[in-house]
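One chain comes next, on its own, written as structure tokens: the form predicted on its own.
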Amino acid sequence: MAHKLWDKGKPVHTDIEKFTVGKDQEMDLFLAKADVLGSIAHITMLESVGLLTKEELTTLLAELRNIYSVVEKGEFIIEEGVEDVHSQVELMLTRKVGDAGKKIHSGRSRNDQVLLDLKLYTRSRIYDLAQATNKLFSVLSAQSEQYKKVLMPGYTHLQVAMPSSFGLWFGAYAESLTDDMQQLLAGWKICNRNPLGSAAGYGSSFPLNRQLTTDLLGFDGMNHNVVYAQMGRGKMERSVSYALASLAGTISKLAYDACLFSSQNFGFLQLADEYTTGSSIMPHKKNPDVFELTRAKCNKIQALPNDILLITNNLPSGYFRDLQLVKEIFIPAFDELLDCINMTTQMMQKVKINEQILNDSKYDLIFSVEEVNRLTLEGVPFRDAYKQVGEAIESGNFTPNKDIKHTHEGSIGKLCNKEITALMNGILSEFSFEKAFSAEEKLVNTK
């Protein structure tokens, strides 16, 4: 039998259910954790301003923790003709506590439900990445100090430029991770606001109390204006999808790096042969397929904000059903883009790397700007120093002096690696993780 919130008795046609669902139970099962935490919220407060008896209160806490716990399991499931996870849980408390069970959607829609379920599941996504992302940082930024005396080619135009080193790549990287650090903690802060008691987005003639769910959910604030708590839905997932994509864009650059730069036209790196895969016709072959996905999934990542701005920009104020379908994009995206993470971490911290690549007289002309700024520094006008080792270069004369010193902030000489860290660490100091999830760990705890 069917089971829908919204449900008068009159059939649906079977085509029109299947078309308007869609995907939905499926990306509701991501939801139920977060549907049952705010369900705890909910009740709790339609007690204190007497929608619900204290009687009622303790029935239904004990039963949405059961729910809860079933869920933490893998265990959940939205049955044969359940619409959603919303009618799931409700049908699931009604068959146990009876009438009581009813009584839990006093003062909110669906759609404010829907809201708060997806708010609550992105912060945990979030505190995933960010705790996978500051892993993958430690790792570039440790690799950088090991080998910060290895020199290699810096490149422009893909053309052999002037010398860097292993210490500016990987820290190149790890500070490029604190930008993205800086667009998830903006998304965060966006998303951390609560939505619940704006209902189909007009509000409630009940007397809620949303500081109340705002305090028990642990959210920083509230959406204050509901109608604009509705036309946060599509906004949030887009706004945090652009720190998704940031990410994205720095692990798929690492990862054309690692593999432009192990194969064997430049050899600067060697990939740990556990993450390479072979050929089926060529015995010698070792190809760097981890991160040629990782390049594809991470550029598909970059399309998300995109995807979701399409879905959402020509919406006026209120829901609109077109809303459901950024579910079907948003929330596999968390699951892909850390596995890309975590894969990047794990080869980073195995890659070897070539340390006496430019004993290759062919790098040798990547020492010229350091000549230029010698004879410089002796005097010799810069256009003129710069006249001479072109000169020099051309008639086959030019002799390099490998022995250079960069001392100025962020280079060879002083890599900065410390001050990075310490903005990573300060970056992260502002999201308000322990705040959020001891408040949700309140909520469950039957003690």
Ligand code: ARG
Given for the second form:
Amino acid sequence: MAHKLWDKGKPVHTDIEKFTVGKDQEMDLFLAKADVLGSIAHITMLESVGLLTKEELTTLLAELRNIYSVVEKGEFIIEEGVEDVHSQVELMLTRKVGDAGKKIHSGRSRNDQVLLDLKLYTRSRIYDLAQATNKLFSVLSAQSEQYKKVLMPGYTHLQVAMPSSFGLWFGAYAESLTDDMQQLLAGWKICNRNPLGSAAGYGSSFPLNRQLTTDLLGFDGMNHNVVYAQMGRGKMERSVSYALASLAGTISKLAYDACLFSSQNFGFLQLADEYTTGSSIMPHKKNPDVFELTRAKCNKIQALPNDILLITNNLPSGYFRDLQLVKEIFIPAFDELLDCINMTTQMMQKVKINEQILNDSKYDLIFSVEEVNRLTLEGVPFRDAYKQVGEAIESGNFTPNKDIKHTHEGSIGKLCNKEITALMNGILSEFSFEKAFSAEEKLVNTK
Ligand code: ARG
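Following the display of the form predicted on its own, present the structure of the form predicted together with arginine.
Then the entire complex follows, led off by the chain already shown.
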């Protein structure tokens, strides 16, 4: 017989039970830490408004902190027949402390409990992503600086076009990450508001102190309106998934460039042997599988906002079981993206670049515009200079001058890497990580 918080003595058909529980026993394991933290904050507040005695609070806190350490050790499980993490934690509590355990759910519903769990979980994953992204950013910036003098062809329509450089190429992806970080910050701000106290979605007649739980959990503030707090389910995940998609877009483009540029036909980049894979038939192959998988995984992640939208769209206000399914696509996306970011960081650190690309005469024409500009600076009207150089090219008389001078902001000669790093650091300083995580730390560590 299954354990259910809502059991009223009438059995539910086992097929229905299996279908409705779905993947919760697997997914909710990711929420266990958050669930315990949320309960600690909730009962601390219940005691402060007279719904628990001091003794009950002390007993419950000790046991919840026990459960927290079980989770930390990786030993927390959702037992056979237990519906979800919320039921499991309450079951463990009541087993240990008896009646006091049954009091913790006053003024709370699994609806606001799961809302809160998802937010606490997401806060910690946003932190992981911000760290990993910043690491990739540092590697790309460093490579950009190191190779700022090494030229490569730039393309439009995949036809050789203008001089570019490895400084520009690495640095472009670094700057792209600053915009992705901006999106992540927006996700953080939307996530970092306390929904607890909205209960089933309409609040409670208990005199809850929502400001207290907001402070205890280190949130920036609360979702004030209880109906809106519940409407945030799915919306928060979608908002954060835009940031995941944005990061994935940067990385998938980088992965494509890396595949293309490491092909023999380009030969701009070389991946270290240990970062390539072989072929079962062709003895010479060194394939960029890592970048191919990264590209595909990141393309998948770019569909996440849409996938969440399709699950949550056309729902009226209020809780619906539909929302449970968002967990299944949202939660695994973090590890998948982190994997891709970390692999890309490693690959970009070890990549070798070809410093002699432009010795090949097939790239000579990328200097045509330099010549037009040189003539223009000497006083020839631009259109005439353009014509003159065009005729020289057609008649085979064009000789490139490879000593180029690009001086404006963001160009080959002035990458502005310092400015880009300052931008990144400014965005990073706006995340209220310290406040959030020191509050959590306090909840599990103080007596
Ligand atoms: N597993 C559920 C979910 O993720 C928990 C909330 C259940 N609430 C309910 N009213 N059935 O949405």
